[in-house]
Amino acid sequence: MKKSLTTIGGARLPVISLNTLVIGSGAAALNAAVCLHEQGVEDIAIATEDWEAGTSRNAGSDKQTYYKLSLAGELPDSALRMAVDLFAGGSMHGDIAYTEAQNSARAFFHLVELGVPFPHNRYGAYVGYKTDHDSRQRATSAGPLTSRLMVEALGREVKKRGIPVLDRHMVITLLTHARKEARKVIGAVAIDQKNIREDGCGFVLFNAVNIVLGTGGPAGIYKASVYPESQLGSHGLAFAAGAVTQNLTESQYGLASLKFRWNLSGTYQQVIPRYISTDARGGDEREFLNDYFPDMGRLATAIFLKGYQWPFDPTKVEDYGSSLIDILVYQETVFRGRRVFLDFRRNPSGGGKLKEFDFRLLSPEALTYLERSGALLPTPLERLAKMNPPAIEVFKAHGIDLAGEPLEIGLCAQHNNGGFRGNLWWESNIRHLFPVGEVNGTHGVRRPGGSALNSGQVGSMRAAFYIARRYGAKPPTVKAFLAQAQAEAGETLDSARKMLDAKCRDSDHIARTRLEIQERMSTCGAAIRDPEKVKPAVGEAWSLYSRLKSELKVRSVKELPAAFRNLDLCLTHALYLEAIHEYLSRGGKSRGSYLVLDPAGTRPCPELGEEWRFSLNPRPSFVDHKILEVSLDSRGRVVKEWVDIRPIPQEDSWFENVWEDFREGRIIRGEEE
């Protein structure tokens, strides 16, 4: 990494030249940096807006799952079987599924060797359990903070290897260069938030051969969110560069706590807490689920099943399924303006048509699980303390005592299964740009719980392998870099300067704009989607983006990062709504983790009103047999294309042939080859 200075628009700006810039400090980004260094690519650096921020470091659940090839027990498994399960989720390319499965054990043991404490027995068997959409007990966990333990282990390795970390650097622009039809990334512009000055607005230029983008999901576009508050996303900069996305319609939603954002999956539900709602002030307490379930057995079993059927799923709504609970929580909080809580101090109570809670009323599946866990105890809290004590400690560490107060919850955005398209080496359609982790849209409609962590580790490892063997050259000279990048960098600097207005008195504009974006997306593009609201929402989103580009003002350079973030989020939510509208216009109905309202459909249960009618996609369905790709062209116009789903490859694995291909370097091919 070499540092120099240049002058653009009269401002002296630092230029950092290096082979690979890794943007982000989550598990996927850090793994990319470590794997690059292991592969011998040492001219690298990590740029992160905040080393302590992000989903990997600050998110979890009752026992956060890591999904990998089954490595213990009698149940047979193979990479092909795992690929079939990943592919079965729908709208996922088969070759990507096979790659994620084939490399899962390697990525997993890489973490083990770095010190992540995944449990094994005395024989060294890394035992597993069954997670959602999983057929082989492939799931494992290091506890509620699995991803935090991963970033801590990877962070230690980054420090040990002396990889430079540029903290408080917010990347706002990807610099690209086009030659004929091929576009490649050549660098980036960031704001050094520790050194923001009037002349250069804190700008830093990166002259890079490659960029690994590991900035996580688009959390900042949602109001109801279980993403950590520090996680916002930066999809807009890749959209602006022309990167192609896929499956933006597919996100995952579930019940989560609000005071401290945390997934309420697994044991939190399997102990069968009491669901209550109150008015805005905390009065008028009601066990609202009782009005909709026909008996205590089905109510208590649905709560139990919400544990490993945690993501909202429209196929698990009818016949009083577990996802009916999500709808009822949404109705109480959004439609009726009430507050909903989980109370771990008491069992669900009966009254009226419902009997009092009794273990004997549970389904055999639920009763056997609690019995084998030694958890047939008097209260949900006692059962939680028996089955998973760390799940209680997580909340206690954030000032919430489950023994002393109920836990306020909502139906929240949790993970984006879509994102930017990548090939088998996680390279974007923009050459030399590698989106890894949640920002990469490898997942389809449904995915096994924990597969996102596997995907992030496999993808970043693959990207590093490819860069080391194909893109390991030195960066161009600063002069050559500026010949291609100066105009675009200058435009970004001009945009920043136009935002500065010392006379601006509207100090709340950024916060109001952020709230408008989040409310629009949570209302129209989250778990409950009304086609009548989506179309006007698209126009409103673009109108806001147009106004922001021309009218956004801030009083000082210190406010520029927040202003650029709003531009990024506004563009992002406009493209997400475009994708949702395109899906609905093609006849798309409920699937994955969202329910599409349909007057011609059926009600989730007889006790719910007509406004809740919905339909699932019929079979065969156009939207289920294609993948929707969305991008911006060079003129800023939205491009939408439905592409065929690639099947799982059937390759000749004859050893002598593979060995020859490996020796000759033929296994490493880019998308254009």
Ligand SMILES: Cc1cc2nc3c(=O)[nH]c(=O)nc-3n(C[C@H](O)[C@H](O)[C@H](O)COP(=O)(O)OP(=O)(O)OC[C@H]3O[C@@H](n4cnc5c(N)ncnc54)[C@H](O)[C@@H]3O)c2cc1C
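Residue numbers count along the first chain shown, from 1. Superpose the two forms; the largest set of C-alphas matching within 1.5 Å is the rigid core. All figures in this text were calculated on a predicted structure; none of them were measured in a lab. Compared with the form predicted together with the ligand:
Comparing the forms between these two forms, the C-alpha position of residue 465 differs by less than 2 angstroms, with the core used for superposition.
Core-superposed comparison between these two forms: CA of residue 374 displaced by 2 Å or more.
Once the cores line up, the CA of residue 116 ends up less than 2 angstroms apart between these two forms.
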Contents of the next structure:
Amino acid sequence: MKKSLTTIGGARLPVISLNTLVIGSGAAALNAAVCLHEQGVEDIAIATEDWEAGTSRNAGSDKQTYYKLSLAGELPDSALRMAVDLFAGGSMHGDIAYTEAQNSARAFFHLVELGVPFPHNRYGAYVGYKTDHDSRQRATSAGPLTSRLMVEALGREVKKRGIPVLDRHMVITLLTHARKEARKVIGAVAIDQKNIREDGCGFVLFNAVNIVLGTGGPAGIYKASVYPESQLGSHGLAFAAGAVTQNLTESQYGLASLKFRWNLSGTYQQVIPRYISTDARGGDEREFLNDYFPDMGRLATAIFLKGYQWPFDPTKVEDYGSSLIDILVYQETVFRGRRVFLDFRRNPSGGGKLKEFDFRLLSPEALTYLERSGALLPTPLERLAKMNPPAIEVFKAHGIDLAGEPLEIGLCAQHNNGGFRGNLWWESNIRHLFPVGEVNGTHGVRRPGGSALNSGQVGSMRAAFYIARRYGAKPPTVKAFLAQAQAEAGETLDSARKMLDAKCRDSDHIARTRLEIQERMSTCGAAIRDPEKVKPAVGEAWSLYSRLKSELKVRSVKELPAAFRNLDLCLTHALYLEAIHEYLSRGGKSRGSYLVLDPAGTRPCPELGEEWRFSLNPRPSFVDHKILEVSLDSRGRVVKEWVDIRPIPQEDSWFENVWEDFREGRIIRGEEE
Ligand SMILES: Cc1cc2nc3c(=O)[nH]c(=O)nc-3n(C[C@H](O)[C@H](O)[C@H](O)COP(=O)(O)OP(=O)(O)OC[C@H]3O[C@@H](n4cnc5c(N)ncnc54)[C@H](O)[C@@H]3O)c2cc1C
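For the form predicted together with the ligand instead of the form predicted on its own, what are the coordinates?
Now the full complex is given, and it begins with the chain already shown.
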């Protein structure tokens, strides 16, 4: 890494030249940096807006899951079997599923070697359990904070290897250069938030051969969100550079607590808390679920099942299924403006046509589970204390005493299955740009729980391998870099300077604009999608974006990072809404983790109003047999393309042939070959 200075637009700016810039400090980005270094690519640095931020470091759940090839137990497993299960989620490319499966054990043991305490027995068997959409026992967990333990282990290795970390550097532009048809990334512009001054606005230029983009999920576009507050996402960067996305329509939503963002899966539901709603000020308390369920047995069983069936799923609504609860929570909070809470202090109470809560009313599955756990205890809290005491402690540590107060909840965005498209080596259509982790959308409609963490580790390892073999060159001279990058870097600086207006009196507009984006997405582009609302929302999103581009003002340079972030989030939400609109206009109905309202469909239950009619995708349907790709072209126009789903490859696995290909360097091919 070499540092120099250059002058752009009259400002003296630092230029950092290096082989690979890794952006972000989540599990995927850190693994990319460690793997690059292990592979001998040492001219690298990590630029992160905040070392302590991001989903990996700050999110977790009841038992945060890591999905990998089954390595113990009686059920035989193979990478092909695992690929088949990943592929079965729908709208996922088969070659990517196969690659994620084939490399999962290697990526997993890499973490084990770095010290992540995944449990094993005395024979060294890394035993697993079954997660959702999993035919074997492929899931493992290091506890509620698995991803945090991963970043801590990877972070220690980054430090040990002396990989430079440029903390508080927020990247705002990817610099690209087009040669013939192919566009490649050549660097980036970041704001050094510790050194923001008037003249250069804190800008730092990166002259890089490769960029690994590990900026995480698009959390900042949602109001109802269980992503940690520190995670906002930066998809707008890569959109603006022309990177192609896939499956943006596919995200996971589920019930989560709001005051402290935590997803309420597993034992939080299996102990069968009481669901209550109140008016905005906390009065008029009601057990609103009682109006919709025909008897206490089905209500209590649906709550119990929500534990295993955490993400909202429109196929689990019918016949008073567990996902009916998500719809009812959404109706109370979004349509009726009420607040919903889980009360662990009391059992659901009967009344009207519902009997009082009694274990004997539960389904045999729920009753046996509680019985075997020794949890047939009087209150939900006592059951939780018996089955999972850390689940209570997590809230205590964040100032919430489940014994003293009910827990406010909402139907929240948790994970984006889609994102930027990568090839087998996680390289995007923009050459030398490698999106890894959640920003890379390898998953399709459904995915096994825990496969997000596997995908992030496999993808970052593959990117590192490819860079080490093919893209290990030194960066160009600063002069050569500037010949290609100066104009774009200068434009970014100009736009920052145009935003600066010492007379700007509207100190609230950054927060207001962000709320507008988030409310639009949570109302139109999240778990419940009304085609009548999506169409106007697309127009509103673009009109906000053009207003921001021309009118966005801030009083001081210190506000520039937030202003650039709003531009990024605004562009991101416009493209997500474009994708949703395109899906709906191709006849797409409910699937994955969202419900599409459809007057010609059926009601979720007879007790819900006509406005709730919905239908699932018919089989076969156009949208289920394709993958939707969305991008911006070089003139800023939205490009939407439905592409065929690639099957799982039938590779020639004859050893001598593979050996020859390997010896001759033919196993590594890029998109151009
Ligand atoms: C509540 C919850 C529970 C989950 N449970 C599971 C689970 O059980 N199993 C599973 O597989 N997955 C789970 N997930 C998903 C999984 O945790 C995430 O997908 C994964 O941690 C994302 O890792 P990442 O490295 O891609 O991004 P992150 O960890 O989010 O890191 C992104 C990084 O990029 C930085 N950054 C962003 N923009 C910029 C910029 N412009 N410039 C510089 N830096 C930037 C951020 O500060 C951060 O350091 C869960 C998610 C949530 C929210």
